[in-house]
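Given as structure tokens, the chain that follows is alone and in the form predicted on its own.
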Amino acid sequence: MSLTNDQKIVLFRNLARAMALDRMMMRVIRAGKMVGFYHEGGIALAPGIAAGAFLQKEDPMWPHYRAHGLAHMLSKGIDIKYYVAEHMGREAGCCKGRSSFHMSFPEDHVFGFSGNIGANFPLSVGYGFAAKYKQSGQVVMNCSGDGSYGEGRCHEALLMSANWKLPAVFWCEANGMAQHSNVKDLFPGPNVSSLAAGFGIPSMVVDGQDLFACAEAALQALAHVRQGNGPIFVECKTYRVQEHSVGGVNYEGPNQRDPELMAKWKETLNPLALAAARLLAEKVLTQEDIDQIKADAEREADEVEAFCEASPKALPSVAEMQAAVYTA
């Protein structure tokens, strides 16, 4: 499905910024700023830019927790400032600076994460089978990495998902690696996507580092299901050019992972300077409003930052953080 000249001008600016507070965030946690933990996304945001960017208000998404999601949930429209104070412990975070990465938009049908490796494939399919149930119209965009898929309850999600035609969109953002292990040595495939096959469910695979092929992906999953033919795999290609988290090592198994091959992928395959190219190819944009757009999302990231610092350190009581547990 093609694009039309504006779309792909929202996509860039997305992309744009979503990388930009990326680096902020890289920031932030070299500082001593964030309160927890962060994953790095690098030069693998385009796929969460195109995954959020088509879904409705309504539609369910669980993002990947690759820069922990920025970019998926900006391209869907979230106040993104309020997630950043969450890392960094403030009182204006979205869950008042109590949970790090674990965020909640409810009322953005973003309902939160898990450390817990596939977690959000049986949440997911509870998602659609609600969606189909109650004929609301929504769809589910479920994103993950190519790691995931060694869980059973991915397995049994794809299963369930097929089995009742749900409206879910399996989106893996599949970079290589799960932590410190190569996916070869993990799937005895070339694609994960493969997998849906054994399920009934179609699937495509694309360039991960180009915006647009992405984009055009999700429009034609998303149309896919929109329609009724239940859920659709697509695997982005893409690449984890550093550490799996901030602070470990960038090790592949027992070896460093080659620093040389790392720094040409960091240069030839940033999915902003190829989608750039591209615009100026086509002649949608200048290299003027490039680099404006570009200034913008700097300027954009430098506010979010003076934005958290700003709000009071979130320092509960006893008795504040005993009225959000329950118990039976």
Second form
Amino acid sequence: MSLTNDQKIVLFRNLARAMALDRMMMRVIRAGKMVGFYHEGGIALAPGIAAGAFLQKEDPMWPHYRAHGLAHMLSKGIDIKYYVAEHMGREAGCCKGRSSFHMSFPEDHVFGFSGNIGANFPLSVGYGFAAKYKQSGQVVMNCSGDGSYGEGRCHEALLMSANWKLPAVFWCEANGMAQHSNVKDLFPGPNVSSLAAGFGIPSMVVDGQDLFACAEAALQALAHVRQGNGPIFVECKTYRVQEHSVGGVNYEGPNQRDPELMAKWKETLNPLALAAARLLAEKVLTQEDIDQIKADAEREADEVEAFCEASPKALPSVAEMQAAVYTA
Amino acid sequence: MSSQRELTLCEAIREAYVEEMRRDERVFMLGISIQAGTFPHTKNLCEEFGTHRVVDTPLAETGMAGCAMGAAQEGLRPILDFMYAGFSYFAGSEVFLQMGQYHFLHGSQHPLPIVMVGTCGVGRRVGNEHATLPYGMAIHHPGIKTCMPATPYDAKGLMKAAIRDDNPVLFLWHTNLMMHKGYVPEEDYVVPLGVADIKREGSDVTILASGLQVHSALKVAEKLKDEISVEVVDARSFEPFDRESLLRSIEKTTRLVIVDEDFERGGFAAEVSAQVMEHGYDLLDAPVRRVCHPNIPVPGGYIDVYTMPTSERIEEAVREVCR
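How about the form predicted together with the partner chain, since we already have the form predicted on its own?
What follows is the entire complex, opening with the chain shown before.
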């Protein structure tokens, strides 16, 4: 499935925005202005942009936790400043400052997050089940990393989705690392998407640094699912050059990962640079256009930060919080 | 005639399901082998509602629980049948960390109407996993409502309340009560969550119990009626818990025995005991006594009748606080 030039420009702009926001989040956490933790996206954000790009508002999505799903959500059209405010514990936070890193955009069918890796898989089964039950035509975008597939609940979800032919995309952003372990030491094969075959789920492997390849894969996967063919598994091969969580050491097992290799990946595998080169070569955009898009993205990130800082810190009383535990 | 109508507890639950599923198309059930009906409460339900609303899942409690939660987020109202309530522990993260706490953590913006059901209780000689009563676990974790009926009447009314509630509700019943018969009205009625019920009035001592233990307490009350006047309060609901009704009862009797089939340590009885100390200390003429399952795993074999609260153990506690 080929992309139009307009689609390519939107994808490129959103990747620029996501990477600028990711850098802003790093500035904010390093300045001590974030209340919880942050898991940098780095050069791994092209798959997230592709995952969100072709969903309707009512299509449920669970973002991957790299860059805390900023790429996925802005690509789906969500105003992420309320999510950033959540990270800064502000009243404007999408969860009223109660979560530090959870999103909550129920009207956009992005219902929340979890600190437990793999928690999304059974929920996505529920989203897909509800879509079939209601005959709503919704499709589900279940994003995860490759490390998630150690969790038993992920296998249960593949089983149930395949068995019920649910309209779900299992979108895997495989950066080869699970916290401080290399996935090659945790999984007996080169691609976690090989699991799909056991459930009769079709799968594909895509270059996760190639924004447009990811987008084409997303279009293809969504078409498969929308046609009622049941779930599909897409594995986007990407890279993690930085540590798992900001402030840690970039370990792999007992050893530190090779800083020179990390630097080389960062230099040569930047998905925004790769996409820019494509757009220039195809004469879709000029260098001036690209510079403008990047400048706009930086400005947006600064504006988001300023918006969050202007919002008061959320400090509700215990009584107020007790009244918020249950739905009345 | 209808006022004489008797149903078993399972039939009462089934009747609530039928009425609520007719009333609201968003209500559906999922569980392991519920179409065949491992227990009679789901027997033949798919004849009326079809296999798309009475859904058999793989043997995958975690996936099943998450599926219920996701479906609820998407606007459905699932009844999640764990068969034995102890099997819910497979889905501990889903039940205790996600379903219960999601609403608050995500800004209290989106309801999670889920009813989790399961049978439980000591006395079937099959050991811990088929016996564990998880209401103590549930009340410890904010965000889940929990109840357990003692009679078919309460079962139908509480189930209707649970299905109509916009929060996750853990609805338990005792395995030994599934075939217990009692009066159940044919008409629509609700027993609200969080309202205790005085099952027998008395003036000397209050026994707080729930589920099967209400019946044990009633036996004791009957046996002692010429010596000690026992009031039996059925908690019915553990969260929300009707503390006010209990305190009113203690105000009259000045003595309290709490019967709790769950483990003694850190359980519902301990919680109520602490609440009574904080809010009703001046009402008491004797220390609160608990009659619980001792802090050993629920055994199988012939042993469990000695570990569960029995009428004998309850009587002993009643006599002690009335000394």
